[in-house]
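Presented as structure tokens, the chain that follows is alone, the form predicted alone.
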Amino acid sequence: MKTILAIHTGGTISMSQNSEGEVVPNATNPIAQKQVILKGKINLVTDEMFNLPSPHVTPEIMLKIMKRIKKAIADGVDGVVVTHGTDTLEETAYFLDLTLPNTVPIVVTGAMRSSNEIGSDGLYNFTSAISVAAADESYGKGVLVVMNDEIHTARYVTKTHTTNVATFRTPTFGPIGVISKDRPYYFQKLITGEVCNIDQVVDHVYLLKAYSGMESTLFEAIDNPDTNGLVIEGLGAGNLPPQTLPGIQKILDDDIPIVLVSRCYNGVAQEIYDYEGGGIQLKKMGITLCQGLNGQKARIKLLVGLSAGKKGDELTKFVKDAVS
């Protein structure tokens, strides 16, 4: 019999909905307390480590899942789900992606309704969750989000729709796998990557999204000496406005490595274009391309590089491809 160690950290998963419609966390999570079917297959344990809607997930918050992570592997656990909001669910398991090893299958899930909405997915999540965590089939993957009987990889899932079950999606890439009766099946092979050992997490790592008219004025502001980072969604391919170089150059001057992403759905960020403001100027500047990830998966990975001590080119190197 398989042990599954379920890390609850709050979100809808936990959430009810109250007299006015309205979804409020709970004082206990509703999840937790209700009995899984798990054919007596497995042995279940609950960890009710945090209680928190998503938004309030901080890096510092990721870390303490991590270690507890840590401590359940090295209690020989044979797999690990988590229960999350969905607002930043794609950035803490990209986080765990990132820094644990790829040994027992680790599995995110969440909810789209409340435990008391009509419809709600909640549970039905957690099941399908456990069953993946719990296959032969899942080792070796990385972390695994599991929403909606599909399978996606940490590194590329991200949340689409505001209120559909079906939100999460892995642009270019598709799913993984799908699950079926509560068996999980398995089409992609993942691209293994660098897992880094951090015990601290930096702050001051900055997101900023380009916009057509966009001036230096945001990037003055970022630009102190307690920033440790900034990715940049640039448009297309890999563009910014002329207007925002000076600010960009002054702050690559001060040493504060800067990441760039596509603001685009699908697609990488390159350096294709030759003229002022675009992507061949950028790199030339010394801004780091990343091919793949979004903005708050760029920052995660750019955090934790600087959360390892990366700088230079071992950070150019770390971040710049996602299949790192």
Given for the second form:
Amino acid sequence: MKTILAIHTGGTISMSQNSEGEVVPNATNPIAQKQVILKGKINLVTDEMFNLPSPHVTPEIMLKIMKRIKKAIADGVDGVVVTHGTDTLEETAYFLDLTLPNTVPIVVTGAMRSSNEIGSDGLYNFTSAISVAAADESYGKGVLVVMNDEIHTARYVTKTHTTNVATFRTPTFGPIGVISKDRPYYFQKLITGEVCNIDQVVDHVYLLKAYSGMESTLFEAIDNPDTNGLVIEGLGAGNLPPQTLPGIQKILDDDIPIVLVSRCYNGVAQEIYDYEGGGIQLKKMGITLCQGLNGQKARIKLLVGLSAGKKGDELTKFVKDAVS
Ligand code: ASP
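What about the form predicted together with ligand ASP, after the form predicted alone?
All chains and molecules follow, beginning with the one already shown.
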């Protein structure tokens, strides 16, 4: 008999539609009340830890979820499912991936349709997530995201649609596996990365998106003593408008780490172009080019690295490669 801990944190999976058609949180969490039909021998233990829409989730809350899971692992649980709002699900999942030992399956899931809507996907996704967390094949795959019959790695999955149930996708690489009739089938192996043991989280790590004609204004606005780090979603293969450079140089002069990813949906940021604002110049200036992560994931990685006390070359190495 496997013991699976379900930690509920809120989101649409815990909400209902009212008579006006508005989707609202409930005092009693419907996903925690529903009868889950479990195939196989599973002892499901429930912790209604939070009931938050995911735009209310902060790195401090991610830290609390991580600590709760660490305790459960120490207590001998065989797998963990976290239910979460989908808006920031990928950030919490990746935070857990970077901070928890890769020992038991940890699966994050959510829903695009609330508990009483026609075609609600909450109970289905929850049941799928439990099957994945309880499967022997799911060990050693890092934190997984299960939605709509697909299994994704926390590292690369992203929300791609505002309402469609097939919103979670893994650009460039595809899902690591699929679920068919309650059974997971894996088709890819995970390249394991460094796990950071953290006990607190730093704040003031920012994310800015580049656009044509961008100037230094926003960079000047965040260049202050409280700022701990910055991620920029750059253009194309990793370039920035030249007018941004004076503001960026000042941030670097103030010893604030800057990480560059691409705002493109597919591909990686690289030093390819040698012109004013091109990736070659940005790297020479001291910006870290991070490969394969999107902006919100790179921000979580920078935040976790800083929270682990990394700086200088050690921080650059940790953030640079998507796998390290
Ligand atoms: N806005 C909701 C949330 O993230 C969306 C969802 O859960 O699907 O909490």
